[in-house]
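Coming up is one lone chain in structure tokens, specifically the form predicted on its own.
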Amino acid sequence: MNQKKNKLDKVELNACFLNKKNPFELFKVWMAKAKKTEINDPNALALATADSKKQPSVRMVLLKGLTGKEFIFYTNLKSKKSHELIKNPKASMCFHWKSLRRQVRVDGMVKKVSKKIADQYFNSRPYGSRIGAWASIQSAPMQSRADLLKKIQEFKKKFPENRKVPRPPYWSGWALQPKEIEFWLDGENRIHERLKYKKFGSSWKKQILYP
């Protein structure tokens, strides 16, 4: 069943190799099958980040938007990643599918969505999880958790359920205009397949990598 499978996937990403141009297309498919695979969070992507002074960070992050030039998340502008990101604009991202055995790598630029696009995936969310981007000073320390959880009420109050929740002004979304993409996929023997790429102007470029 295994090499079935493996072949049938070899089948679909070499035909890819052949008529998608665009890395965005490719990308849609490959989600449109994780979505279906991947137990939880398909759209779950590890982001890197560095510093002023070039140390890297990495965690995991939710990508919540895909246009045909970027790729966006959305979190607290005092963050951790998001000083880096003020600092430093150039980020990446890795998704990796375990089910199918297959990662994404994009690396590229990143800028801040503009606030009507902010505002409209923000009241997209759930009450509680408007609330929270409320009550929560993210990665700064807190004493207890209780703390979070007071200011989770007071928000409350101030916020009722039956009425308009807005976007706190240090909560928006960063969108990633890649350079470069790869697709990853698992071979026997490690023989992996790599499809690169790479913008030139408003073109892709694209290449076949050596495992």
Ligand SMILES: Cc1cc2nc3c(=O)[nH]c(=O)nc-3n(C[C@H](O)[C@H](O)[C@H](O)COP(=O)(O)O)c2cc1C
The other form holds:
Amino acid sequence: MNQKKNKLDKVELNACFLNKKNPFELFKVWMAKAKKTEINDPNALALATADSKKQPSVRMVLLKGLTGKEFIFYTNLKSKKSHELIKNPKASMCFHWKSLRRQVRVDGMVKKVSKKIADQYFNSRPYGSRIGAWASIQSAPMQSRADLLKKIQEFKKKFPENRKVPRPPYWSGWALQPKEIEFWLDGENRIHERLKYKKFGSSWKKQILYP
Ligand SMILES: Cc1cc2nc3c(=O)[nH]c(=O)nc-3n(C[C@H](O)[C@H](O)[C@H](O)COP(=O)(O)O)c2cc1C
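Please supply the corresponding structure for the form predicted together with the named molecule (the preceding block corresponds to the form predicted on its own).
Following is the full complex, with the preceding chain placed first.
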């Protein structure tokens, strides 16, 4: 069964290697597959940033937008990651789908999404998440959890559920425009398959890499 699945996967990768000029098309195929097989959060990715002393740091975020040119996630603009991205707008993303034994790496430059896009996404979030965005000074030290719970109650009073909750000015999205995207597919005896796309101007060039 597993062998059969592996063969199918290889055909899929090779076919994509031959046919897909744009890595976003291949990413969408892989993400659609992951949505069917991952227990939860197929859109989870590890996001690496680096501070002004070049110290990298990595944490998970959720992919909430894919435009064909950009990978978008949302966060607090006062968080550690945002501070780092403001000073050094380069980032690296890594998706790992255990159920498929696949990985996708995405490197590039980030910029903040427009206010309109951020508002649209913020308004689509559940009420509790919108209130949480107001109450949490993400990544700042907290005296006690009770302080946070108190702030949540205060913001619930300020923005009742039946009224519009505006987007906090310190909460928005980052869009990563990739320069490189690499697809990794598990192979027998660790003879994995790797396909890397690099962007030159407006077009993508592909190469396969040793595993
Ligand atoms: C599966 C998963 C998904 C997450 N998604 C997000 C997200 O989309 N945005 C976010 O700000 N934090 C998210 N977090 C929390 C971050 O990993 C992190 O704790 C937080 O953003 C603070 O990171 P920072 O101090 O490096 O800025 C997620 C955590 C996990 C485990």
